[in-house]
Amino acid sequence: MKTRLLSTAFTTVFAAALLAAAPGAFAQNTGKVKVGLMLPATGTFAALGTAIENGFRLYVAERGGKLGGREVEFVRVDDESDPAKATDNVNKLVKRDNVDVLVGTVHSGVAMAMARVAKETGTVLIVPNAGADAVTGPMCAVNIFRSSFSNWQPGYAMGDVMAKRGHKKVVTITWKYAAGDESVKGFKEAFEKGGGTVVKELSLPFPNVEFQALLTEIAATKPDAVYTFFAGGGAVKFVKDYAAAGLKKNIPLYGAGFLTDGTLEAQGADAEGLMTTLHYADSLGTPRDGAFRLAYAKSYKLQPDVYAVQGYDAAQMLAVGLEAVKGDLSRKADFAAALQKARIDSPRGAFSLSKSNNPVQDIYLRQVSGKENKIVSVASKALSDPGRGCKL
């Protein structure tokens, strides 16, 4: 019976010394895995913000609310898609919410100092949609993944499918802001290789709509064709402005997918015929974006878009890590490990992510048929960004 006791105090005791030495350790594993929103509730970028939510949420309640074993907790800050904010608000999640992953967001600017802050605090972020290159660039790092594009990507595509179809003079057109900027930067590399010539680089600050006096200047311009980056409410009225000055029907309109996602209810008769290229469209027809478009389309009485394609997958790259490692996030290592060897089964077709972290995917030409970006060929397969600056 003594010896029974002493076993028994044993036991309690060693018990309790591996908790005094790893506090928080088992429930770390157990408990809730807090996930920080960082997204657009307001502005011009609220409606991608809300489908990138919808698709994170979607995915983690087809996993019946847990990731990796744990119960997923939201905490939500609406970013304003505004860069000057962007450094307190993370730091509130990381800091005062002690969120154990951030996700976000749609602004580039604002991604660009989520990642500043991710990269010092050792904080696990996921991009679900901004493309800056910079952030699977020189800002690379361990803990920072993107579900969805850089700037560069559907930019490059483009150029070579412009070149390619025989422009040779063209003008760019978009916000005077990092995604603008890199999109044009992408857009004119591949062009260029291919034998174009960018006649004029025109932009306006982020988010002014007043299109008109760089209207008249393409017109005066004269180009084969015009290449643009918006998005959101910027893309409805500048597809809508460009078609009311009269340009759609003698200088064609390319663009980044974003152009035409998510915006052509607005948009209406203006957008049709309209070419895009993009890691997404409506008419993929496989087996897995069917099953996505029917279960989103039943939780949201909504259609997906591309946004909520890169919530979703956001959402299903933080599965297979927290997968990988039993929960316990602070196994950074062995987190990114298990990414890097994955294959997201994702509804845009299955992709896996470069050295630095960014998807490696098909680029689709997309031409606006009615309220669908319809296929139209693969413009890219498999394109990788090339991380120039990473050093991971």
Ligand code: BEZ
Given for the second form:
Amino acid sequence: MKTRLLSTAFTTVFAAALLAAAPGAFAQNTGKVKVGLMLPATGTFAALGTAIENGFRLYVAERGGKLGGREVEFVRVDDESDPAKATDNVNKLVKRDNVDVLVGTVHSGVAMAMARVAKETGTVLIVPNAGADAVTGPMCAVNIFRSSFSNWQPGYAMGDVMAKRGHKKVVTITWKYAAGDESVKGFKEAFEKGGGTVVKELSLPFPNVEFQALLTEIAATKPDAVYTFFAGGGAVKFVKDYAAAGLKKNIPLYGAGFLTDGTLEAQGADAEGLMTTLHYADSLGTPRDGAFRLAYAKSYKLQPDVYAVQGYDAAQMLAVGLEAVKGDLSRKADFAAALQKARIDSPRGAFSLSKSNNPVQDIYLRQVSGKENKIVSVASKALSDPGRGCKL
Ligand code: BEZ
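The block above covers the form predicted alone; next, return the form predicted together with benzoic acid.
Every component of the complex follows; first up is the chain already shown.
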């Protein structure tokens, strides 16, 4: 009896001494993990932000509200897809709200500001959409991961597809910012390698949707086809305006898959038949995707899209990292090593990460049929972004 009392007293004193010596060591892996969700809730990308958050929350709910043994708490910021406000917004999350992990965002320009702060502060960042090549290129870091794509990936895949389909002269049209520029650059790289020529590169500032003058210029140029990058509300308007201008029946329109993902309800018949390339499709027909789609539809009374998948996979990636370090986010090297080794069991098909932490994944050629982006073929198998400029 006396021995047991002594040993209990020793344990209590020992534990108290340890806590006094290293309070942080215990705070790191106990209690809630604070996830800073920086996504657009307003503007042309608002629906994309909602789908990402829905997907992320769905995976957390499937895991009983915990990742790596820690309950998940959310702090949200509407970044408005505004790069001018991005640094302040991300600093608020990291410095005022003391989040453990950053998840965001949709817009490439905003994501680059997030990556800068993540790199400076060492905060784990998982990008659930924005394709900015730089994030997994020159700005890459061991604590920055992407669950989505690089802008180069769908563009490059479509360049190859369109060259093989025999198109020779193409006009490109997009928003003038990182995502549009890089999508077109990736497209051009493969299209020109396949023997095609980009005869005109048209653009307008983000998020403008006054397409009329540019559509007139396309009609006058008479290319074999058009390649485009638009997303969200802008993609809805572009597809409708392209058809209304009478161009759809004469000059085939192709795009990175954001053109028709999450937008088909609003685009209606004007999107019918459009071909795009992306790392997801509505008709994959795998058991993994079927289970995901059912769970998503049950939870949100909505069909999922690529953005929902990317949000879901961002949560899966966080779970992999947190489990490897038993919830202790100070073990950054172990967190990173676990993700480098992982195969993420995504609804899109399993993927691994490249050296610069970007998904190595199949890019599908899809065609709109009714309210679905139906898979036509695998346009590029296990396509890896070159990660140009990344030194890891
Ligand atoms: C981007 O800014 O990187 C982006 C936005 C919407 C869809 C895809 C990419």
